[in-house]
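Here you get one chain, nothing else, as structure tokens; it is the form predicted alone.
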Amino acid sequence: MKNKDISNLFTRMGTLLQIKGENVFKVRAYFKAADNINSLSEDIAIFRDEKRLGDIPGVGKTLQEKIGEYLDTGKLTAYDKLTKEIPETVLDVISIPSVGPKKAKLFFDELKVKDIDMLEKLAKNGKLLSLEGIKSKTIENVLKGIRIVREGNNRMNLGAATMCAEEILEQLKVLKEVKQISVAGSLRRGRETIGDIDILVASSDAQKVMDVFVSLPEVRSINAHGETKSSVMTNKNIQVDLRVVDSNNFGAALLYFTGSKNFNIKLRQLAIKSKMKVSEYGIFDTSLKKEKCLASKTEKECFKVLGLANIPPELREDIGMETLFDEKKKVKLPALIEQKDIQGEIHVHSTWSDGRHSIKEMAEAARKRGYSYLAISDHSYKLRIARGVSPADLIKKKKEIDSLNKTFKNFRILFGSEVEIDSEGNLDYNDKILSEFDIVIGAIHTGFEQSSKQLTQRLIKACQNKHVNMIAHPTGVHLGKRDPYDFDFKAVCQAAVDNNVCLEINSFPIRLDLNSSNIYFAREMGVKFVINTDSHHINHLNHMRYGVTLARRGWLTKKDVVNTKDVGGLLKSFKKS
């Protein structure tokens, strides 16, 4: 399917036209078409073949011709012509937090800023200050944004890494030579961001597996092609390393190459005390003249020989590591939460605000996943950019939900709202309106530049509101684009506990907020959590697995997460004392 490619192309085209100063309606046409094409569930090539491109909202005759040209040639003449006027690298400048199209246009028009390196140089030598409206604080934010973008380019989020790895795993699994296969490294541990992807295979014919691996359609270039290890760069500039081992050593190798580095150090230290050693080939008894392999086939066997429980990959991090290896306490591993424990979500969006699907479509998708409830929590009305719901429209939305609920059996749509927390910590709707919701979610989307004290007070005041049940994406992080805002996390956790407010674990790949360290800390303080996807499309419901992974890394059990309860238990857990 070329849907995403065309959607991205039209978005880039619209952005460059915006910088060029093109007619605003022409610019919007590209953005609207990109949006609608990205939402298609059917291959756009089929629309073209069946002469149905005109059925896609926002796709007129001109854009239909451009879609046809791209499908036939893989190129777009108009785009190539435009990038001769405005270099494509200007789009990288726009991606920097605090810049955006308006400032990028100013930088390009006045100083011919074509790329991030040039922008950084001008920011550091003070030349940007010569531009109207640019102040020292602006320069500070630009340089900070450049750092965030560069760090983001070096690492991918958990969702992007998972999708890339799964595409490759699916193609290797079908080989008869592949007896066992698994991701390893930071991806297997579920880190929020990943550098390279590591894959481990058990096979007696390493060469065949290697030859297929380096020839996969995703491969752009080959870094190394050896007998038991190969490394490639994908078309999306992701490094993937593949290692092949003997089936008898697969467990030990998987344990070793999953890491983390510090976890492996702890294992080695533990082994030495018992006159053993740990390597990628197995656990060996070193007390004999000739070393004897005690375990190697499975991770479980390796852990057992070392006197440890079968430690899940998500816990093999610095978080809680001292607890895992505390010989005095002999800590019992928690029964970590699993995706099957989730009974519903309370933070998804519909077409009433900035969602792509109707309430009914979102509910049906949730039912297919086996959920028993779903709260449609659209944005509140002051968040104009997300088409927040006005008080008048809330009445219509509630009627629609009530009507749909009459048609469902063993499933309930909850009337929710993601309510904006303003600069003073007040909520968007008044108490009367808030009291009518089943679920009220407090959220910050603006004012990230406020002081730590101000941001902390905003969140605490929201927690103290008698109607608020949860704080959404609590730290405001946007991976590769925005750092967490500065606030007193401990104070907010305490306010959440004191006022029976949950903190969200947001599963959306570009958020993954809270991170695992914050989850572990908040859990120790007694905070309760809700895992949500923040879905704006039915496909986004699939992101739940990433939030569950973060919860597991934070040592959460089923009891720590309120949306593992049925709808009655969920609503009861939100009741204020």
Ligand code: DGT
The other form holds:
Amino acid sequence: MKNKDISNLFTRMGTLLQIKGENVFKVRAYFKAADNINSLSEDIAIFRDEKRLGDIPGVGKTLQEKIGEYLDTGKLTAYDKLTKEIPETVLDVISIPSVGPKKAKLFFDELKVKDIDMLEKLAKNGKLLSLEGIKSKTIENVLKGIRIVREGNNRMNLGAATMCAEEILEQLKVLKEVKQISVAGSLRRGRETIGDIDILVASSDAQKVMDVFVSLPEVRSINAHGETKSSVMTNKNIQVDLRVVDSNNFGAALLYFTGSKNFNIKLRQLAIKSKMKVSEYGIFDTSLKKEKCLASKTEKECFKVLGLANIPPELREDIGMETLFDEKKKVKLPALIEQKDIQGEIHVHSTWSDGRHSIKEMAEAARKRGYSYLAISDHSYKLRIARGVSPADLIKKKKEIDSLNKTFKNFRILFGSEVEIDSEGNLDYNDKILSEFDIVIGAIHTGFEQSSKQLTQRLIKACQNKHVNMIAHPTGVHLGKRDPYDFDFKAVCQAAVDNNVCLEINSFPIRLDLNSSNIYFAREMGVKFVINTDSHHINHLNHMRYGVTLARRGWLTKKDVVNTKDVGGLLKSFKKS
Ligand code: DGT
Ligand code: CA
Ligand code: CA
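Form predicted together with the named molecule, following the form predicted alone:
To see the whole picture, the full complex is given below, headed by that same chain.
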């Protein structure tokens, strides 16, 4: 399906036209079409074949021709022409958080800044300062933005890595030579960000598996193509490493290549104490003249001979490591939360604010997932950028929810709101309105540059509001775009505990906020959590898996997470004493 490719191409085209200074209507037409193509549930090629491209809102005659050209040739002449005038690398400059299209245009027009390296040079040598409206604070932010983007380019988020790995796994799994297959490395451990994807296969015909792997359609270039290990770059610039081992060693290899590095070091130290040795081929008894393999087929057997429980991959990290390898206490591992424990969620959007789907569509999608409730928590009034709901519209929204609820059995839509916490820590609706909601979520979307003291106070004050049940995406991080804002996390956890406010684990791939170490820390302080997707589209409900993974990495059980309860239990646990 080429929908995503075409949508991305139109977005890039629109952005470059903006830099060129084209007429706003032309620019907007590209953005609108891109947006609508992205949310089609059907293959755009079918629209074309059935001559229905004109049915897609915002797709006029000219764009229809362009879509046709791309579907037929995989190219767009207009785009190629445009990028001769304005290099594609200007898009990288725009992706820097504090830059955006306006400044990128200024930089390009005045100083011909065509890529990030050049921008960095001019920021450092003071040339940028010569431009109108550019202050030293702007330069500071530009350099900070460059650092974040570069880090983001080195590591992808868990969602992007999972999607890429699953596509590849699907294609290898079907080979008859592949006996077992699994991801390994940081992806198997569920880290928030992933450097490269590691895949492990058990097969007696390594060469065949390697040959298929390096010729997969998503492979752009081959870094290595060996007997048991290959490494490729995909067309999305993701490195994927594949190792093939014998079926008899699969468990030991999986253990070894899952890591983390520090976890493996601990395993080796533990083994040495019992006169054993750990390698990618197995666990060996070293007390005998000739080493003897004690376990290698499954991870479980390997752990067992080392005297350990079957430690889930998510726990093989520095956090909690002391507990895992504690010599004195016999450690019982927690029964980690699983995706099937989730009964519903409380942070999704609808067309009442910036969501793509109606309340009914969102509810149906949630029901299909087996949920028994869903809180539609649109943005509050002041967040104009996200079409926040006016007090007058709240009455209509509530009516719509009430009448939909009459049509359901065993499912309930809750009336929620993601309410702006203003720069002083006050909420965007008054107490009377807040008391009407089933669920009130406090959230920060602006004013990130405040001092740590101000931000901490703001969050604490929101926790103290008697209507607030949860704080959304508590640290404000955007992976690869924005660092967490600076605040006292411990103080906010304490305020959350004292006021019976939950902290969110936001599963949206660019957020993943709280992250696993925040979760682990907050849990020790007694914080309760809600795992949400922050969906703006029905497809986003699938992101729940990432939030659950983070929760597991933070050692959470079902009990720590409020949306593992039924709707009665959920609302009861939000009650303020
Ligand atoms: P990443 O890719 O940076 O997100 O992190 P990992 O943990 O996937 O690291 P990676 O891809 O370098 O290696 C995969 C696993 O292989 C790692 O978790 C532990 C294991 N491993 C085995 N031998 C080595 C070694 O010599 N160095 C490193 N770094 N890892 C090794
Ligand atoms: Ca890796
Ligand atoms: Ca690797």
